[in-house]
Every structure is written in structure tokens, then in C-alpha cells.
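As a starting point, one isolated chain is supplied in C-alpha cells, in the form predicted alone.
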Amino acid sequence: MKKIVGILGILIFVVIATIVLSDGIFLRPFNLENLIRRTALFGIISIGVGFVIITGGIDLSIGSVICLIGCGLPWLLTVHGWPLPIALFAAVLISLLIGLIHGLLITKLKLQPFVVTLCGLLMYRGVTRGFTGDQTQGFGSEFKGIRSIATAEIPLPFVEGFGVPAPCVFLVVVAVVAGIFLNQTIYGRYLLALGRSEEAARYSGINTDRMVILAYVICSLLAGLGGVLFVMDVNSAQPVDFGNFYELYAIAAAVLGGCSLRGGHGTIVGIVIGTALMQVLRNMITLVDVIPTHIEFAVIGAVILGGVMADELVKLVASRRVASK
């Protein structure tokens, strides 16, 4: 709870600073709508990687899974003429299979998650560039109805010129389901116990392999959902860079939101707030002339490092207090 309050305080401070430094541009409806839309899209994939981090793992392949699904869906629909339901089913199935393969390689062959997902990062983008011929994929002027789930806005009563982006509905649904699963079900407690101590969890009778596989399946499934929503939003996906570095934003949001890279700790609310903070920081870099836009990744790297350092310092202080009693 303290971590959530702390990250929320930082978010409020950054929002106020951005409003002041941008001379109010931040509060313009168009900017707020784009910011909320990006927060919703990145929030979905951040929740996915949060499950993996809670178990003490890591997934570096998220951006490439987004590329694979985001380029593959319009490729199936426009190039090969697949029916929409079958193409969407294929996207879901591929996402699930990727997570299953990751989990099996990590649990059964005892490969390191870093190695498995790093290889996936390279392989999935390479495969995408191969079957698309490295050509830009999109829906063109077709499928406007289905694209509206990512581009539409929900009008608010008594508020003119502003609407809530439709992806927020997906984020709310995913966050509520994930929160209930993590905090109110036995499997969520298993995941947290696994992250705190895999050996202790195993001796307690928990099928740790199954829990690890489940975490990676959830992560890949939400990455696939993110890929579908991202491509429907922008209507153009270049295999060479679509989804590049998205895994960094997702991991940073999860870490800032209270997920310990050692595993065993994390909340869905914290992850969503961490995602909002990351997107507001990106927006600040764009709007405020004080920060050059070309050092965006330096700022993100510093934020991740600061989050990890703060987490370790808090644990160090807590352990010393316990030892002194």
C-alpha cells in the first residue's frame, strides 16, 4: 500500500510539473485523449509482464510478440482474405502457444527466462519480417467497424470535445480480472508464493512448473491483445520497428508500480499507476523543451534504475529493522 501511495504521489507531481512547464498544452483534450489511449494500451501489456515478474521471471519478447500479432493480423485479413473471426482466433492461439513454449523451455529444460525470451525477441520479429516480405501491413480503409474498438471514444456527459478512448474499457476489464485473480484466488497466492521462494512453494505442494507456465501464457496472451489493439489504433505496422522497446516500457511500469524483480511482490493497481507515470514522462519529454526528445530512452533507463534502487533500499532498511529487534 505504501508503494502505491508513493508512486501515485510521484505521478501527481509529474502531472503538475508537466502542466506548468508546457503552458497548459498538457490539458488540451487532444493531448489528454492520446495520453489516456497510450496508457491503456501499454497498461495491458504491463499487467502481463507483471505476472511474470511476480514469479521472479522476465519476458523480453513482448515487443516482438506485439510485432508478430500486430503485423500478422492485417496480413491474414488483407493479403490472404481470412475471415475476421478465424484471423482473430489464430492471433489468440499463436499468443497462447508462444507463452506455453516459453514456460515449457524454462520449467522443463531449465533454461534461463532471460535467454529464452531474448531469443524470442529476435526470432518473432525475424519471422514477421520474413512472411510479410518486410512490407508495411495495415487495414487500409477496410475493417473500420472492428478498428473502432481501438480508435473510438466514449463521450462524457456535460464534457464537450473530450471522450474516453475505447482501449480504456479493455484496460479496466483486464485490470479487474487480473486483480481478482491475483488477490482473490488460490492460484494468485501460488504465484506470489512462488516468487518469494520457489523451493518453499514446491515443498508446500504447489506445482511450481504449472504456475510458471501460467504466468508466461498470461503475459503472451496480453501481449497478443496489445498487438491487436496497437495495430488497430495506428492502422500501419512496419515489421522492422513495430513494437520496438515496448517491453522496456512494460517492465519499467511494472517495476515502478511495485513489482520486485526478485519476485513475490506486485499489485495490479500499482502497475496501472506505473504505466500512467511512464506515459506522462514520455508526454513531458515531447511537450517540454527543457528535455531533448532524443534522450527519451536515457530518461526511461534512469527511471527503471531508480525504481530498482529504491526497491532494494526499502528491503535493506526493512531487513535491518527486523535484525535489530
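Numbering follows the first chain given and starts at 1. Owing to the predicted nature of the structure, the values given are computational and were not obtained by experimental measurement. Throughout, rigid core stands for the largest set of C-alpha atoms superposing within 1.5 Å between the two forms. Compared with the form predicted together with its partner chain:
- Residue 12: CA moves less than 2 Å between the two forms after rigid-core fitting.
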Given for the second form:
Amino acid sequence: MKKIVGILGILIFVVIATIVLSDGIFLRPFNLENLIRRTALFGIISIGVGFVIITGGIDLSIGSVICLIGCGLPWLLTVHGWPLPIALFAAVLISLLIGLIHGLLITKLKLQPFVVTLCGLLMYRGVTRGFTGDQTQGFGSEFKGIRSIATAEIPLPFVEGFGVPAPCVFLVVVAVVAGIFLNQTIYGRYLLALGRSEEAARYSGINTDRMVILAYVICSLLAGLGGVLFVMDVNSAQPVDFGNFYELYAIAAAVLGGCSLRGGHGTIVGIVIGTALMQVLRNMITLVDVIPTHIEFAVIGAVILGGVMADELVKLVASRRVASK
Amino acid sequence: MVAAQRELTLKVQGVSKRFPGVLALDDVSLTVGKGEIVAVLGENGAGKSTLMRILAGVQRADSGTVVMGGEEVQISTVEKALDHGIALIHQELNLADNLDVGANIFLGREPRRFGWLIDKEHIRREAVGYLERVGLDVDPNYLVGGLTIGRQQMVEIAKALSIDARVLIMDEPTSSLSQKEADQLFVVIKDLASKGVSIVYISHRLGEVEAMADRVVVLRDGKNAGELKRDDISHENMVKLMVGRDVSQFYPHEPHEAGEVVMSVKGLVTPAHPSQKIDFSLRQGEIVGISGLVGAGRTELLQTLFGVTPALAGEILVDSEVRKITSPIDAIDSGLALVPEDRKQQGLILDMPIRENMSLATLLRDQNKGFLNCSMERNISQKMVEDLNVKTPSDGQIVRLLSGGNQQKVVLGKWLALEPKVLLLDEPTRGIDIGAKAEIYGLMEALAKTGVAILFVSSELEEILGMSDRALVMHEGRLTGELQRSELSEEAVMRLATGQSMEAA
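Okay, that was the form predicted alone. Show me the form predicted together with its partner chain next.
Everything in the complex follows now, all chains and molecules, and the chain you saw is the first one.
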């Protein structure tokens, strides 16, 4: 809880700083809509990786899954002329299978999550570049209707010129379901327990393998959903770099939001706030003239490092205080 | 030689050490004369290991002084301890099995040539000398991993000699040795002592202590409980000091009316000892102890019964029904529960509150269509905290902050909430203070009265003798015998535990 308050404080601080430093450009509806849309899209994939991180694992393949689904969907629709429902079903099925395979390899063959998903990162992008012939994929001027689930704005009553970006609906649904799952169901408790001590969880009669597999399936499914929404949003996906580094943004957001890579810790609210902070930082770098855009990674890296350092320092001080009592 | 005439090598005074929730050492003193063999005794959790770790520089004392050869020394690190001539030989040996004997003796202090090349010839020459002193006839080039445990221990001692140790601390050195190896060790220890090396000897085997020690120092609940001079060392005196009262009062044992057979095991083969078959049965309301030396396969047997390491062959019957137990989930379904040996790794999730630990095994049973049943969870955990007398401000407390005894009660509570038919306990009182120990014995008794069958593994003979209606004894994976309460004696158990047959007994 304290962690969430801390990160929320940083978010508010960065927002105010950006408003001031950008001469108010930050508050223009166009900028806000964009920012919120990006936050919603990245929030979905960050929640996915959050589940994996809570089990003490990692998923590096998210960006490549986004590439595979994001390029594959328009490819099936426009190049092969598949009907939309079937193409969407294929996207879900493939994402699910990817997660299932990751989970099985990690639990049954006892491979390390880092290695399994690193190979996934390489393979899914390579496969996508293969079947698309490395050609840019998009919907052209078609599928405007379905694309509105990513591009539309939902008008607010009494507010002129600003609407809530449609992906927010997805984020809210995903976040609420994920939050209930993690905190109110026995399976969420199992995930938190096994993330802290898989052995103790197993000795308590929990089917830990099944829970870990479930976490990877959730992660890949949400990455797949992210892929669909991202490509509908931008309408143009280049297999060579679509979704590049997105797994790192997602992991960073989860870590900023209070997930520990050691496992067992994390909240959905924290992850969403962490995502928002990441996106506001990127936005700030673009809007504020004194910060050159090409040092974006350096700024984000420094903020994350500072965040985790502060967290550890707070813990250290707290444990000293307990010890000296 | 009388202790008073010895030149004092080591003098420890007023050492205290506090861990979160427990005062492990409270103003403890210890003196060791030159060439003296001092046995330090105490129940698990009495503070022996903490004291030894402080002397060896693994942990730092909160207060107190250590004087070596008349000079006060600060032992802040293992290196400092070694510099002052204090060497600790751990229960689990600290050797690199992938290196040879000579390299292990000189690990971290390798003689060099040209400043950076290891001088292997020098190591070899020196190592031979140290190995001779401990009576170990192996080539220094032999890989340590290929030696028996007993011989590895000799390598550890040789290593200690090579740093010119004046005080050699041995923590349960015979716990994994055969009788023959142990006898050899005693010869070496006596020989070292006669050459002026002081020995601090920690053991639970009172017979050994009786035969070897010049003096016995007993710790209880982190305090000095008393000392025995050579002539006063007897089994009875030692136990009295350790327990602080008569043993018969400490163990609340009453004979139980054993009921129906609740579990029987037929031809069970554990992965740890695939050449041995195990048969036994367990009745309702019976407390059965499993004794044996370290490595006898006791823990492995419990883990196989509980499905952690599924059996290779054989049958487990619960209520006369064959149960296929290949995971803890199956075991729980069959009415079994296991309080594992490694409380912190296997028994508890240390960073979760008491309540969430207590409910971990019952969540599935008490679920509300997949959702947590929070009120049920709270009720059970609060009832368990009360019933088991867990000392904590609330059941929201993080388990890590509890003392060992209270942690163990949480593990027990987790399983009692499931109302098992058979309760498997692996070293249920290891590392917990004497008060909590008595409470756990009381609980075992109370549970047995309600008809739960209890099978417990213990390395403490006193506990086996004090608590069992019946004892099973294991040796190298084999069940070497079964002793009824009337037949139970330290000698009878040890004979079976070292692999001798009942007939010889």
C-alpha cells in the first residue's frame, strides 16, 4: 500500500513538472488522449507480465508476440482474406498456445524462464518476418469499424473536445478482472504464495506447475490482445521492429509498480500506475525542449533505477528499525 | 589432568546475541584449557550453534568478550577467527568435492610460485604431513568427492591443522559417520588434544561425550545451565542439566489405546534408497517415532509417503484402501499431512502473514466457487492461534518475525485445520526453545487422544524415547527394527540405528 502511494506521488510530481515545463502543451486534449491511449495499451501487456513476475518468472517474448499477432492479423485479413472472427480466433489461439508452451517448458522440463522466453523473443519475430516476407502489414482503408475499438474516443458528457480513448475500456476490464483474480480468488493467493516459496506452496498441496503455466498463458494472451489493439491503433506494422522492446517497457512498468522480480509481490493498481508513469516520462521527454528526445532510454533507465533503489533503501531502514527495537 | 592446572586457551565471557523475537544467547561464558576436550551440550535451540558461529566469526555477538591465550580478540569475520587459531568444522562439511584433497586443505591460502601460479608441489608436500597427523592414508591428489564422509571429515581436520588451529570446534562430527569411522575420529581427537589442541565438541550422543570429554558445559535456553567435571559426567547428570528437570516429567507421554490400522505401507521403495523395501503400519491414536542416524532415509521415507518424492514401488493403504500418492495433493486427499523438516523453506511462506499461512492448505476445501472464503479463513486462523497458543500480537503478523517455536505452531495449525488422519512430523522440535517444545509434545498427545495417528522423525533420542508408543529404527534406508515402548532404550535404538540386528541386541 505504501508502495502504491509512493509511486502515485512520483507520478503526480512528474505530471505537474511536465505541465509546467511544457508550457501547458501536456494538457492539450490531443496530447492527453494519446498519452492515455498509450497507457491503456501498455497497461494491458504490463498486467500480463505482472502475473509472470509474481510467480518469480520473466517473459521476454512479449514484444515478439505483439509483432506476431500485430502483423499476423492484418496479414490474414488482407493478404489471405480470412473472415474477421476466424482471424481473431486464430490470434487468441496462437497467443494461448505460446503461453502454454512457455509454461510447460518452464515447469515440466524445468527450463529457465529467461532462456525459454528469450528464444521466444527471437523465434516469433523471425517467423513473422518470414511469413510476411518482411513487408509492412496494415489494414489500409478497410476495417475502420473494428479498428475503432483502438482508435475511437468515447465522448464525455459536458466535456468538449476530449474523449476517453477506447482502449481504456479494455484496460479497465482487464485490470478489474485481474485484480479480482489476484486478490479475491484462491488461485490468486496460490500465485502470490508460490512466488514467495514454490516449495512451501507445493508442500501445502498446491498444484504449483499448473499455476505457473496459467501465469504464462495469461501473459501471452494479454500480449496477443495488446498486439491486436496496437496494430489497430497504428494501422501499420513493420515485422522488423513492431513491438520492439515492449517487453522491457512492460517489465519496467511492473517493477516500478511494486512487483519484485524475486516473485510473490505485486498489485494490479501498482502496475497500472507504473505504466502511466513510464508513459508520462516518455511524453515529458518529447514535450520538454531541454531534454533531447534521443536520450529517452537514459532518463527512463535512471528513473527505474532510482525507484528500485529508493524501495530497497526504505526496506533497509525499516528492517534496521525492527532489529534495533 | 585437572582443569584448573591447565593453561587457558579460550575464554568467552558474557556473550549475548539477539535475533528477531528470540534471545539466542544470554550472558554465556565458556572456558577451554590447552589440550582440553570440552563438550558443549544442550537441546536444539539452546544456543550451542549460535555460540559456535560467533566463535568462528560467522556471526557477531551483540555483547561479550572473547579472550584467546590471554589476549582479547575481536572476531568479526571467519578470516579473523582463523587468524586467531579458531577453526569450526561444520556438521555439513565445507569442502569442494570437485577439488583434490591437497587443494581443499589449502583453499584460499594456496602457496604461490612467481606470485600467481599455484605451487602444487609445495601443497603436496605439506598436505602429506597434515594427513599423516590425522591418520588419513590418501593421496593429496585424490578428489575429495570420491572419499567417504568420514574421510572427508579428516580432510577438514587436516585443513584446520594447516592453519595452525589452537581451538578446534566440531559441530556434531559423528552425526553422519559409521561407528568405525567415529571410533577413528575419537582416536584422532584424543591425539590432537594430547598435542595441545583444544577441542570444543558438540554432540547429541551422550555416550560419546561420556567416553571423551574432559569437561561438559551445558547450555539451556541460551544460558549457562551448568558444568560437569570429568568424574561427574554421567548420562543422567547430563540429561538433567540439559532438560532442567526430570525427563519423565518433560515428556507428557501416556500410553495410548491404539485403534484400527489407519495406514499401512507395503514394500515401499523410496527413490533415495531404491534397493530397500519398507513395510509398517500405523494405528489410530498411536504415536510412532522413527529413529536413525543422519542419512538413514527417515526424511526421505516421510517425503515419499507425502508424495513429494513419489515411491518407485510398493503400496500405501489408508483406511484399507490403496492410495496412489504421487504428489502432496494426493497425500492430502488421502488424509495425510506433513510438517516438513525444513520449516522455513518447505513449511512456511515466511513473508506472508500467519493467517495466509494457516489457510494455505485449506483454501481449496473452503473455497466459495474459486473465491476466497475470507470469514472462514479468519475464523480458522484465529482459532488456531488461540488453540496452539501462538505468541503474536495478531494473526496478521508476518511469519518471519515469529520465533522458531511459534513458526512451528503455525505449520502445525495449517495442517490441523485440515483434520488429517495421519500426521507426519519431521523433526518437529528442531531449533525451537524448550517451552515451545513442551507445548508441541502436549499437542501431539492431545491429537493422538482424538484418534490421529502420528508418525514422527527425530534425531533426538530423548524425544523418541519420551514420546513414542512404538519406535521404528532405520539404517541406510532399511527398517532395521521395531521397538515397543517396553523395549525402548537408548542402547536398543542405537544398536538398530547402526545397522545391528535385533538378535544381537
